[in-house]
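Here's a solo chain for you in structure tokens, the form predicted alone.
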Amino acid sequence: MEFILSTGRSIWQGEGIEAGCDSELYFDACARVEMDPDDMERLGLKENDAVKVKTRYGEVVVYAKTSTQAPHRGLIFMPFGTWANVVVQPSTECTGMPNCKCIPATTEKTDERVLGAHEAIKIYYADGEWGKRAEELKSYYDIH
């Protein structure tokens, strides 16, 4: 199902950062996608089902959460953090801030598990596609 993804700060995401990126508070606050209740029903999702969020920049498995800000069919929200960083535009295009809003995305139920922060960082950033992208960005700055 297609959605528009926005990412941003939340009170609990901020609390989670203060508790530490390896804390349960951070995991609970950030390893999630908040969805309209009608969209969750159309996808056959229940609270805390694992879902895969895909954008042109990457894909990540997080927990589905019913948004308290509904109704907003077709919109999904992910708090800033390890998991959201996988699906937002990695470059800033000279603005100093990556595009974190209005990103076309798809979401589907999955049997895959939600990775912890350290595991996700290793897989997505160090060993994965982002590691290659980091090399590309390094090359970009080397020549500019």
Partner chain sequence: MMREIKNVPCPFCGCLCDDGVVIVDDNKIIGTRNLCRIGHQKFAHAQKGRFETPQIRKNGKLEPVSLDEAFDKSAQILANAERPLLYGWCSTSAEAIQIGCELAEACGGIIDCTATLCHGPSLLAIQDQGAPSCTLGEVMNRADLVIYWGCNPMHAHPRHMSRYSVFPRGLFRKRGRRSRTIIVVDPRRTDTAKLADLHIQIAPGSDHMLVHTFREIINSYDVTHETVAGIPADAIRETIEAMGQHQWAVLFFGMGLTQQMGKDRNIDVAIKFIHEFNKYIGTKTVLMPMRGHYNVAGSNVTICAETGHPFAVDFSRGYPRYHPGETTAMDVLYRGEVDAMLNIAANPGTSFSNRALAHLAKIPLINIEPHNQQSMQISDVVIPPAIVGVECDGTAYRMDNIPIKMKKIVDPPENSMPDTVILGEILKRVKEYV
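How about the form predicted together with its partner chain, since we already have the form predicted alone?
Below: the lone chain, stripped of partners and molecules.
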């Protein structure tokens, strides 16, 4: 289903990052996509189901959570962090700032595993997984 993806801060993300990037707190706070309760129902999602969030720039598996900042139908929210950054728009349009809000995205239920913070960095970037997928999407060289 199609959504608009926004990323941003949450208090748990702030707390998690200070508790350590390898902490449970951080993983819980950031490896998630927050959705409107109605949207969850329409997609047949339950709390903590693994979902794949896909944009033109990448895809990442996170847990679905009912948003505490609802209602915001049609909008999904990912806390600023390792997972969200896999799918944001990296080009900056000459401002130095990537587009982190209002990105067209799709979500679907998946059986894939949610990666840990360190693991995600290793697999996506050190092992080049993000680059490979972006090339498959043919977006690596024409991301705008």
